[in-house]
Each structure stands twice: as C-alpha cells, then as structure tokens.
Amino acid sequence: MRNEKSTEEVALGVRRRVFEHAMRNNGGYLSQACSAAEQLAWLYNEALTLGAPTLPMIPGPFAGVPSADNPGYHTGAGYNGPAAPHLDRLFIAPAHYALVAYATLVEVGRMAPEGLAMFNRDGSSVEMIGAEHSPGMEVHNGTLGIGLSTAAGLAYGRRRRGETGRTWVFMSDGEVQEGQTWEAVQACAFHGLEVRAIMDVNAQQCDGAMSSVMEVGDIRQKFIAFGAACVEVDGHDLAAIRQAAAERHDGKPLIILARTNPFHAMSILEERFPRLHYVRFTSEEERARFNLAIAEDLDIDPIDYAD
C-alpha cells in the first residue's frame, strides 16, 4: 500500500495537523512534530513494506485488555496492516510521540482524520501516551527504553520462523539514558539481528534539555562500540536519511541518528526552550500569537479555534 503524496508533503501535513490540534486543544506535542515529521513520514511513505490496514479507519473505543473473557481484543498494529511473514513490523518506542504518529497515519491514508479528534478523550483508544491498543501501536512502550529490546525479541523470533519481513524501531534520544537500550544493541549484535532503527536526536526530553538531565557523550561511537552499524545524518534531510538506510549492516543492527531541531518549521517555539516537551499556552494572548506565527511558518491560514 503506497500513498500518492510525496514524503515532503506528508511531513508538512503532519506538522499542520499537530499544529491545528494544539491550537484547538490549547496545547500539544508541537516540538515532536517539528523534529520527527520527516522521520515518521519517511518510514510510512517510503521505508516500510506494509499491507492495507485491517482495522476501521475511524478507531473504535478502548476495548479492554487481553484476557480469556475478551476474545475480540486486538492491538493497534492493524493500522500498519497484517502481521504477515513477508511484511515489515514497526515499534514506536517513545509513546509520547503518539500524536505525531497518529497524524502520520492520517496523512498516508491509514486512519481517518476523525481519529485525531478522539485524542486523549475518555474511553478512546487514541491515547495521549500510545498504548498497545492505540492506532499504529503493537505493544506498550510507555516505559522509555524498551522499544529496541522488543524489536530484538521479535526479530529473533521472526528469523527462527523463517520470516523475511524486516523489523523497524522509531526511537528518541532520551532512550540512550536507559541501560536496557544498550543491552538490546549488544543482544542484536551477538545474535546477528539486523534490526533497523531511526532515532530522533533532538536533544530534548520531558525534563528539559538532555544535557541538563544526563550528559550522554558521543552516542554514535557508543553504538558502534556496542556492536551496531551507526550513521549520523541531518534528520530534516530526506535524501540523507535514504542514503543512511542503504548502509550495509550484515549481521548487525542499524541505528540512524537523525539530528533534528526541536522548533524546525515552528520557530516561535524557541521562546519556550528548553521546556518543549508538551507546550500548553499560558494565556489567550500567547495562544493567539503562536497561532499567527506558526501558521505563517507552515504557510496556512491561522486556526479558528473558537469554542
């Protein structure tokens, strides 16, 4: 299933949808859309080999957790298509990027726009922090740092079953502060698992700038030392991302470090630096000012968010 839009158009559409959502809801994950739109657009529009969605275009309500008494339970991975042996699988490790991921699903025609209106509503499966039942999600990654481990386990199982589909992970740089990430890289290297990951390296996390929480040093050299093939690129340069994805990594995981700007295409967000994790407007004056400035950056009309 391929979308007719260019990846550049998808990335712009993602930012516009997240911006509109933030204006109408007095806040949102704007910075994540700034830094990660190209990466998620590239994954869904170019890199991933996926089948057609198997779930309704308009997401249903939360259907409960898996149990013997809930035989109809399903994960949100159906928006990525069936789990067929020859198709790719994607894990979105930083669950707080969910709004950006949902907007990407809409832009590539895998979810209806009405799904975004359900974001963070009581009883909705379109969770604010993506869970295993949320659109595009297969497992719960709310504990930051488990995504690469999950992918490693799946890739190992897929290889034992003779499946040819690839296993991908979308990550964020805060995960390099978690020891489990490094264990996963070592496990992939030891078992020869060619997991592919692209990491949004925007130097931000929920508590502010990465450097103010824990200095992480040269993460590319660390990944290489732990057994990965690792390429560092400008995360807003799609040509560079494509070239990095073509890097040979026989018997090793491939980690693409996508260096990004957390206020790319929404320059007014720099006013909030380094507190960019979730931008909630402090006054109606600020909301109106951001509306005008970001709309100009994105080349659209300001959002009419009046109740």
The other form holds:
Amino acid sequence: MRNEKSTEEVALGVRRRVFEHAMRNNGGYLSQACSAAEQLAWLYNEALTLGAPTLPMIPGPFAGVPSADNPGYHTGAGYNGPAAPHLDRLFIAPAHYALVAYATLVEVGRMAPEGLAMFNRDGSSVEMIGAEHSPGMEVHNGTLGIGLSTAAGLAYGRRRRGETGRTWVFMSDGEVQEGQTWEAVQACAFHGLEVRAIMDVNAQQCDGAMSSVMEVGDIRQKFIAFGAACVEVDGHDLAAIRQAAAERHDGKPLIILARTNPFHAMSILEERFPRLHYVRFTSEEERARFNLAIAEDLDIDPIDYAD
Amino acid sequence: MVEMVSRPYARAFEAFAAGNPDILCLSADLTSSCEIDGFRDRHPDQFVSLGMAEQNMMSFAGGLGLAGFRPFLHTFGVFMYRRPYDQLIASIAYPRRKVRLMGFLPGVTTPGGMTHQAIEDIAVMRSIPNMTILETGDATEVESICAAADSVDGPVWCRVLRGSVPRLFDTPIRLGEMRVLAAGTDVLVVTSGICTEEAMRARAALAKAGVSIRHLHLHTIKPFDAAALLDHIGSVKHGVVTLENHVTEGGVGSLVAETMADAGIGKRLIRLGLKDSFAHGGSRPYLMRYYGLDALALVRGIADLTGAAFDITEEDLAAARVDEVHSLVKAEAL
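Return one more block: the form predicted in complex with its partner chain, after the form predicted on its own shown previously.
The complete assembly is shown below, putting the previous chain first.
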C-alpha cells in the first residue's frame, strides 16, 4: 500500500497538518515539520516496505503499560504493518518528532485524521513524546540516543534469523552529543550490521542552535571514522535522498545526513530563532500573524482556530 | 568441611545455553572475569562481543529481545546498572524484554573498591517495575540460576558468584520460594547471597549458647512471598535479624521491614549490612569483618535483639574460608 500521493504531496500534507494542529493548540513542534517532512514522507511513501496496518485507523485509548497483569498489551508498531521477515522496521529515534510522524501516518493512509486530534490528550495513546504504544512506535525513544542501538540489536537478530527485511532509524543530529550514538555506530561496524539511518541535521536542539550549546564538528567525518558509510545531502531534495539511499554500504551501517532548514516552508518561524524546539505563541497577535504567513507559505486558507 | 566448587557458572552456563538457538551470550570486555571465556571459544556463533560500551549493550539487547532472542548479559553487576540505568529502564525493563542480566562480583566480593562494588543494586532493581531479582548464595544456586532466570517472562537481575564457591544446598533455585535452613523459635534470621554462609557458621555457636534460630535464605528477592515470611515471623519469640551483602536501605532488610510494617507486626527488626556507607577495596573476609557483614556481626545483632550477652568469639565460629585474593587463575582478581 503506497504511492497514492507523490512524496512531495505527502511532505506538504504533513506540514499542513502539523501547522493546523499547532494553530489550534497555540503552538507545537512546527520546526520539526519544516525540517523533517521530506524525510518521513520519503520513508513511508517510498523507502520502507511495509504491510497494511494491523491496528484500528482511529487509535484506541491508552491501554496500560507492559506488565504481567496486562496480557493484552501491544505497541503502536501495528500502524507500520506486521513484523514479518521480509518487511522493514522503522524506529523514530527522537520521539519528540512524534507529531510529525503521526501526521505522516495520516498522509499515507495508515491512521485516520481523528488520531492526530487525540495528540497529547489525557487518556490518549497518541502521546506528545511518542511512547511505544503510540501509533507507529515500537519502543520508547523519548530518552535520546538509544534508537540506533535498538536498531542494531534488532538487525543483528534479524540477520541471524535470515530475515530479508531492513531496519531503518530516523535520527536527529542532537543525538550525536550522546555517547551512546557512537557506541552504537562502532558496534554496527564491528558486527557488520547494515542498519540504515536518515538523520535530520537541522542544527537545532532544545536550548537553541547546536553550535551555541555543544559544537559537534564534522559529524560526517566522525561517522566515517567510527566505521559507517555516511552521505550528506540536502534534506529537502528528494532526488538527492533517493540517491544517498542507494549508496553501497556492505557490512557497514549507512547514515544519511539530511541537512535541513528549520524554517523550510514556514519562513516566519525564523523570528523565533534560536528557540525552535517547541514554538508556543506568546500573544494573540503573534498567533494570528503566524497563521496568515504560514498558511500563505503552505498555500492554504488560514486556520479558523476559534472554534 | 564444606565442598568448594570451582567456577560453577562456567560449566552451568555452557550446559544451559550451548545449542539453544534463542540464547545469545553478550559480553562487555569482562569475558574471562565472568567465566564465559570457554563458552566464547567453544561456541563463538552464540557469543556477541560488545566491548566496553554498556549503554549500547543494554539497548542492543532490547533490540535482540524484539527479534525474539533471550540474551544473557555478562559483566560486573556494578557496570550493568550505574552507567546504563536509563537504557536498562527504557530498552529492557519497560518493554519486559527477556534479558538475563548476569551481574558478577556482588557487593564486597570484589577487592576493586567503590567503582567495582555493586552495593545498592538490589534497592535499585526492587524499585523497577517488571524486574525479577535473583541472588546466588552457593554453587548449587549458581548452577541453577540460568534455568531459573530463563524461565521468567521478562527481565531478570542476577547476582552471580564466581570462582571457588561453596556448596551449601542440594536443591536448585525454585523461583519465588525461600529456603528454610533452620526452624527454631527464638529469632528469625533472614539472609541472602554470601551472608547465608556466615549465618550458617554462626548458628552452631548460637545453638550452644541456647538460642534457637529460624533461618531463611532468599534466592528470589523479587517477586517475594510475603505471607510465607509472616508465618515464619509468627513462629519466633523475639524478632528478626537480616544480614545482606548490600546497603541496609532498599535490600533484603528493607523488604522484611516493609513486609512487617504492611502487616502491622510489632516485633523488632535488626538490619545488618552496609550501614549507609560505601566500602573500599580489600579481601572479602576483611571487608565482611570491617563492615559488619560476617558471622560475628550476626552474633552481635542477635545479642542486641534478645538482650542476651553471648560469650561467642571468632574461635567459636566455624572456620572461616579465606580465599586468596590474588591467584594464578585471576592475577588481578578482577
């Protein structure tokens, strides 16, 4: 199930949905939609081989945490289809991108729009920081830097079982400040694990521009030095992303560095630089002004958020 | 004289794991120190070296669990939770992965000092939802811990003894049960791990002094049979003394205290172990004496509880085992 829309259309739809959500809720993870929409759209619409969703289009409410007393527990991975040997798996390593990931599920027909309306509502499984029971999630990644290691372990196990499906990770550049990321890359290289990752290199983190918080240097050279294949592309250029994904990486992980603009397609966001991690409008005037400007960028009518 | 068993884990793990396609042996650069070097050499296909990178090892193991494997992680216990605690929670405990955390050198069984001594691990693990906790007190328990741990539908924290280990019991670990080693009526003594051997040494001298000891040994610390413990507490006159190779906060002493408080038991409890203190490096008998974890400390505790003054000296206790700290087998003792 794929390709009802072009990937460009999916990416635009993701931005429109995140924008609408942010306007109605007086803020949200707008900048992550600016930077990552093409990457997530490309993963779901082109790159991943996934089966049909196994969970209801409208997500059920929160149904408890894993415990011996909760035998009906399941993760949100069913929105990516079943776990089958020939199918791909995806981890959204920075779970703070959940809103953008959920919007992508809606755009590619894996979740109903009603699911997005449940975002961050009490009692909902569509949590603000993607939990493992949230749509499209299979593990908790709210603690940054553990996604690639999880993917490495899964890939090791799948290779051992002779499974042909690939293991993908969507990452963020802030994660390279965590030591575990480098432990994971060296383990992938040492064990010849061909894990695939695409990293949103938007150069932003919670405190602001990464260069002002903790300089990370030339991360492409660092990944290569740690034993990965690493390609750097314009993260808004789908043709370049496609070409990067075709890079040979025999016996190595492949890290695609998608250099992105944190204001892409919502240029007025630059006013809020360098605090882009979670944009909450500071006044009604600002909210209205952003509504008009972003709606024009996205070629839609302003959101009537009063209702 | 107690039988000493050499490297029981090495044989037991190999016998249990070799050829089981769903079990993988993970190591973090302490392969011979955790007695899995022979397994590595004879079963390289089931051995995964992850280097000195415990954070990755935890999440990697979580990923293996997702793929249906049951990884056995091997390193010193202290390295398995202090640094990678976040990963232990997010990648293993929360999703109930069937990961078996084989933590070697529990408490003061290492001369390595503070950085090597897991002294608060049980307190940490008891507070983690979904976690099962096992602790070995003799060679038979070391030999049976792989099967016991692997029977659990979820993660398991194991305190494993290595090297030369005494054989005190002749039956394997039966998950969730407790061993009743003596059924006296004056004082209940609850011990775990290496402290059980100490209590067994003290019992004979105490019996001569006219104190009737009821002695429980815990190999399963979580889950815990509170009703069974309460029955035993109801069978003694004075109260309870606990002795553990761990801080007295959050471990077996706390477990007993909580059980008594929950049930409204009005008897006294004396908790022996590391008293809100880190330890330093030294031989095991020295450390157990210095920090009050040995048979003599237990005798003092029972004197305190009963109000009796015992004329029991070190010479009256069954001979202590004195292991050589440094040996040809493990030159560095690490």
